[in-house]
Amino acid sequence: MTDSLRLTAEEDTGLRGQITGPVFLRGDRGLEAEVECFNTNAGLPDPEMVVGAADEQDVCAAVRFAADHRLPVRVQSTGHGPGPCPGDGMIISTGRLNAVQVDPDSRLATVGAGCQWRSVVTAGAPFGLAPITGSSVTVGVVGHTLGGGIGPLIRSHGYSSDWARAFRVVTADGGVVTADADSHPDLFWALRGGKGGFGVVTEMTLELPYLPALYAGRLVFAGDADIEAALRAWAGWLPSAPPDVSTSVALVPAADGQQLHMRFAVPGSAADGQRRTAALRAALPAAAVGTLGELPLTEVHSIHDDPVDPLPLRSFCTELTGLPDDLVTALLARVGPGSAAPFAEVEIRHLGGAAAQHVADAGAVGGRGGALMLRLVLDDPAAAPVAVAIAADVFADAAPVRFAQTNVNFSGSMSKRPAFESAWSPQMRARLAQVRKTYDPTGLFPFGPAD
């Protein structure tokens, strides 16, 4: 898209007459409020018009009217992921389309482009049916599983996308496609991991495996001695650990210092999931806190508990191919107890398993060779340039180690270069431009650097 259009009052009232839902112009009452982010690190969004979506003919009205007046589109749910903060153009929010619908028969679920994964796990649940969602329950399931898609059940499920069988989707002109394995088959490729630049999808249609049972939780540990000993039995279990158990760890801030958070979550009965992490919790150090047993699914949030409230996120992120010793020595003295670093979190996720093997079809999915996930997260904006400096030391150690993409949900907005080159290999990029062109030519849905 080239120069947008100033829109005045006179050219609105077309699109209000097609729209059920609400439809705000910059400086309407309301506007703010539709367009509030989870992660407000970014600022409030002050584009030239917002369009709440009611349905799926609001959004292909929007689309039509947004391509006739030249206004790039971009697409909102819950506003989880980092990105520009857009002061053109027209935002399509589309928090009504909630809907989940599970037939328990075919393990299919149907779901509304502004689903949260809580209302998919609850309506999963009580035919033990379990959705391969994120950490946290309140991120879009849609925007999720666009860029793949990372949750506690990664190592024994792979990735949310893997799970997706079928979009609808506004293309450029305003109308509907679906893409499924047998109809337009690159889309269905390309949204499965390529996150964005192809149109507004309002619906996906996901499986949802059979999870009767569910050993999960998590170990805390505190003392600078404990939460060293922890780490490394962590790390040195890390390469034996059985394919279907996932598990990851997080150094947090503490009323007396730091923690370290442990987490489990391992498909079967307790007694599966004992057997199962028998050799990493006898190497554990014996004061810790915490519960491990059989999780109801409706409780997976427990397992990372992470915050449902909005804050100015920022999220500095690697993937490695490998947690040697000499890394974990380093990571304690830059960012473990006693190093005052500003971070509210500071996490370590284990891929591999599922996640790393090689599936027919498998998307477009970036970094899905990585065996782990180091992310660094800060939610003090004024402590903003002593983290980028922590963050730079503490990757520079990591080098040696580190792979060659981060998935795209955590490679941190596409608008800055570094961050959408390393989210896929330069032959998947390369791919995803093509398809991109092919259903959005005239670069309606920005995506990307914009140089």
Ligand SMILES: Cc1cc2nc3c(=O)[nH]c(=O)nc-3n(C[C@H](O)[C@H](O)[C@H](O)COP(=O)(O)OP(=O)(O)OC[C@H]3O[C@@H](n4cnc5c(N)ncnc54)[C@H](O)[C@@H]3O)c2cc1C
Second form
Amino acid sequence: MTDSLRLTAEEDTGLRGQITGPVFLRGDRGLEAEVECFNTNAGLPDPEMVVGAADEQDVCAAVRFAADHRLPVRVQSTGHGPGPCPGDGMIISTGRLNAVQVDPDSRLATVGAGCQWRSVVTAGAPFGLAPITGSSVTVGVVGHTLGGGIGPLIRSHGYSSDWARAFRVVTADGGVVTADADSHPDLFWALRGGKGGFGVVTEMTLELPYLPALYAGRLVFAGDADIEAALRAWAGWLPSAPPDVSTSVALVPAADGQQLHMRFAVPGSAADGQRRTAALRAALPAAAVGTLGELPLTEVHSIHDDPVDPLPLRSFCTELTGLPDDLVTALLARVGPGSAAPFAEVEIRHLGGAAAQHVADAGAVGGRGGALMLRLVLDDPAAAPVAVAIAADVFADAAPVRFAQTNVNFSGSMSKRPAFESAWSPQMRARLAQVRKTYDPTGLFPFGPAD
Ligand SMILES: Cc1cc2nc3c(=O)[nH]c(=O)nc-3n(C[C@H](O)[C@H](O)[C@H](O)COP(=O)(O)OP(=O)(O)OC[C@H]3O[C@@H](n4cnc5c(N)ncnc54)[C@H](O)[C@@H]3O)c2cc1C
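Next up, the form predicted together with the named molecule, please; the one we just looked at was the form predicted on its own.
Expanding to the full complex; the earlier chain stays at the top.
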């Protein structure tokens, strides 16, 4: 943390006169509420200054002020990111930039920087249009999409960023650029997966696919034997899974041990979905609870049922090239029923399908090409030492099938070198660094390890 920022009365009045939203200096009442995070693991941010942007002009004025005063600028929306947020500089909070407009003819949604997925889901559903969201609809649309974005429809529709069509960005000089396929294509490429260090996105345009029906939901398995049987059946079915069928599994604590949640999302009617998942369902034991069927688009969040209230989350994540039997056996022993592992969730998402396709101009998504994503989620900081040790053992078990990259939305804090270096290939990292240099030559928007 640096010394607190001191403004002369003239500077203070000048800045507040240019900004419609609230401006807080460290110690001001209201600052803490402005930067409250969903993920409380890293503690409350303690920046020198916070600007609650009410419109794009506020963002421009804040960035110019920060550049003049050599204050590093960070952006916060919902605070779902892993943190930690260093104690220097300015945070621009985007929660007030929450307008959403859907044009059903072009199937384009214009989304303000502070929008959560829920508002786009709600706006698109009356037209049968479904944004390609993540698992949680309270995550910020822009922060999620800047990292690529892996959601319940990952295999049928790819990454969320594959559906981004344009961004409005305030760059380091305080000016606004539109980045799309024709204008600033280098920045447009970088914003679709490159995550940060380019500027402040104030608005994004997303294409929404038409999804007249969705077969989705989950099956819940209880009892040690059924959990093992279901997990092994799923792992055995994966190589033959139809390319547009997205599934994932999660071991979660339950009152009497553990449960295995198996989630499904298949575009199309219930009859289509049943047909395309028949081989898997036939191999499974009887589910204790099942909610598979045609799901209204507005209920997409129920597939994963992620937490919506703040939690101290820490996750350990790696992508995999496959899920061999011996890894399933090791996982069951280390984190399965009876293991006493402290995780809130041990999740494996099936990637591939549309997510693996290197379509022309696919953007800067790291981790594209991994077959699965394995994630151990902790929500109890007191259990961190145990969790770290178990995660290290699990990753060692998985070593023969670990994929070289793990998508940035799951790879951890970008201020840590291992997470940063695992998030993109060396070639992609170098190209992203070049784009950052072009649009932020003085490093006003810090991103990546400081050393
Ligand atoms: C419960 C939970 C569920 C999740 N589920 C998924 C999932 O299914 N799929 C997936 O891919 N990810 C998932 N994530 C990860 C999530 O997508 C990322 O943490 C994402 O960065 C959160 O964005 P945010 O804006 O909500 O959070 P914030 O913490 O507010 O922002 C995170 C980062 O995004 C960047 N950012 C945000 N807004 C802007 C902007 N306007 N301009 C420039 N940069 C900006 C900044 O670098 C910022 O530090 C999940 C996270 C949690 C905690």
